[in-house]
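Let's start with one chain on its own, the form predicted alone, as structure tokens.
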Amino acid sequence: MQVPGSAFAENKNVRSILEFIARRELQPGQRLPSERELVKLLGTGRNSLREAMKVLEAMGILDIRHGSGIFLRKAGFQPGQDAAIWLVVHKNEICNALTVREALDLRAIDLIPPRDYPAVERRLQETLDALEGVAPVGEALLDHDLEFHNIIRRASGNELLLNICVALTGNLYDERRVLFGRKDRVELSLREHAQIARAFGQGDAALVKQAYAAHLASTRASIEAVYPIPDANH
């Protein structure tokens, strides 16, 4: 999946358009300034602006009527109301934080003595068993996810690493809430957690890291898949 231009890679123009709509308190059906006016108002290039508008049109935010103008189709852009919009706007920040957290989590696994693996597996499994008979949604799943990963971090014996990861996870709260509002993502995440727990039970560090890396890659892929960036040629 290719990002059509460096400006969009920073989500700058998507964010700028949404902020402009919010500042003007535009309502669905209202017309936005012309493309030429928006270029001046937002301080961007015409091609970059068109790419951002293409994204927002595909997401149902804008209605671009050639020869007539640009119209707002819907407004109100909060994380819980429209996951796709929120993740597009914040995708870079989320991915940067995930990159740091992933490196720390894999390092935490390296620091866990193999003799402690059975105890780690037992604690991980207990968090999974606690969800039996409970709908794994909302705060219950957020709490489970945080505790599951913190068990591994605490087992590393590195308190600083644990505290940094907890802080990063707090910054990713909205991302986690958006993802865990999707039943398919919840089910996949729990299956991956179970695979990680089983890997600890097998006592093989390579298997543990493989299962954990697969989970991290899956999480990142889910963020990317919430809204696929359109190809520059379409």
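Just so it is clear, the model here is predicted, and its values are computed rather than measured. Just so we're on the same page, rigid core means the largest C-alpha set that superposes within 1.5 Å between forms. Numbering follows the first chain given and starts at 1. What changes on going to the form predicted in complex with the DNA:
- Comparing the forms between the two forms on their rigid core, the Cα displacement of Arg31 reaches 2 Å or more.
- If you fit the rigid core between the two forms, you'll see the Cα of Glu57 move by 2 angstroms or more.
- Relative to the superposed core, Ala194 undergoes a Cα shift smaller than 2 Å between the two forms.
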The other form holds:
Protein chains: 2
Amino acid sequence: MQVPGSAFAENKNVRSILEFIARRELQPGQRLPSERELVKLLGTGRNSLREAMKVLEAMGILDIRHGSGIFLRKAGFQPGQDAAIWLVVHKNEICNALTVREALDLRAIDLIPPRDYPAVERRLQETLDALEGVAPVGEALLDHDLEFHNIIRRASGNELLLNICVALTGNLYDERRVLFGRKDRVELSLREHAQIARAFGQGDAALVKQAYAAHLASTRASIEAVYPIPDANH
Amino acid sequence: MQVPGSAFAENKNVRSILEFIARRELQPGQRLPSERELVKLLGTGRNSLREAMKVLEAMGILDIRHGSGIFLRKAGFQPGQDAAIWLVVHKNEICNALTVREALDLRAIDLIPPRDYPAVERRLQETLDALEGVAPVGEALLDHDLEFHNIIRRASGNELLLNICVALTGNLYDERRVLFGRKDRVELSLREHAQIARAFGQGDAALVKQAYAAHLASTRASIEAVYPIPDANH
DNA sequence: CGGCAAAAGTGATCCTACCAATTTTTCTCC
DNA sequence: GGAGAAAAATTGGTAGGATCACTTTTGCCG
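One more: the block was the form predicted alone; return the form predicted in complex with the DNA.
Now the full complex is given, and it begins with the chain already shown.
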């Protein structure tokens, strides 16, 4: 866990670079002028410019490639309007990350309008079917699992919720790898996924939530079995 | 919304600073050696060092104060083990931010052990009492409101949940300012806060949750009245 | 046309010098 | 001796130049 403070757009140079990108309407993938040119265009020193560049690189907004140039990775961040959250999640807070993800995942279900259930069921079934012919190996399973849950998160219509869950899942990388290396756990997960998809097909909101809650509980139990929580919430 | 991507610890200089902090076992609030000294200690140039410093400052790990020094804000971040999550919340996603915050706030209540209810009630009452003598002006009210909810989030024992909620609240700065400028809304909020505190005092979990849910719903209604949601979730 | 080497362009690092804000020390005056 | 102001020292902030390392482009040669 830890901190944030979206206090970042305080940096004058960072802001001026973002404004430059917005003014030129640069698109993702496009190259920015070279450092030596930008220095003239923005009227700043090369050091200050580079410091700001490094911050934007760490944020994932810029992609700096030695020898070839600086490229825009993500477009249109507005320092004045938008907010940036930088969370530092400590490894010994697996339990907290799990709890947050569960809370958001369960809420996502409530947000899905019942009329979308058939479409959700179809998409869920597709990812399950795609896994049929494939040998159940680590990477493919990790991808399937993430995509399965993302379908539901996306159906909630809340992209922020989706992004937070994805970020937290990325934080649980090691744990998930270990989990999906166990044959019994994999089979259980797939059975539970199928059950969730079926519940969507039946159009029963209560059943969906129950099946999803059961899957979350079972997942948590498996993780805690492998990684005993040193200091549980209470 | 936008992206996560915790890819950051790639930076060699950032890592060496973090390792330095870990090696010296520096605690939050402590001062690091001056830039010119660190340059000698880490065997790097001042520019490269500063670039890394700026990244860590943007992440909220360091606090750089012109003229006085560089201070550690958050301790012990381990590049290999821990994860940094960067979220960008767009301004046109007020509705999504509200939804996420509500989901986490409600979950926080479930996480509070009933035996802690009396302590929570006492702390909530203190912030309410502190507001008594004071003229109900904007800033003081914003602070009270944030602290009131943070007491509950803190009581959940989940610091990650607390941090996300705080960040999202910061993102709703404008909306909250407008809201707390309205006398009727302020009085309603304070009444609801008092009711929540009372529910904790009575030790009734269901009552607490009901009162809290009512407060969240009422707050959302007020915000939506002022800022009509262009594209509601559903 | 293809391949290879040179040249140009770009970011990476280091250095020096100086500016700006803060803290500490020193000195003056009462 | 104490208080306050001035001076000095410390610290981060900015600028620019020189050079290294990597990539892309150019152009020569076969």
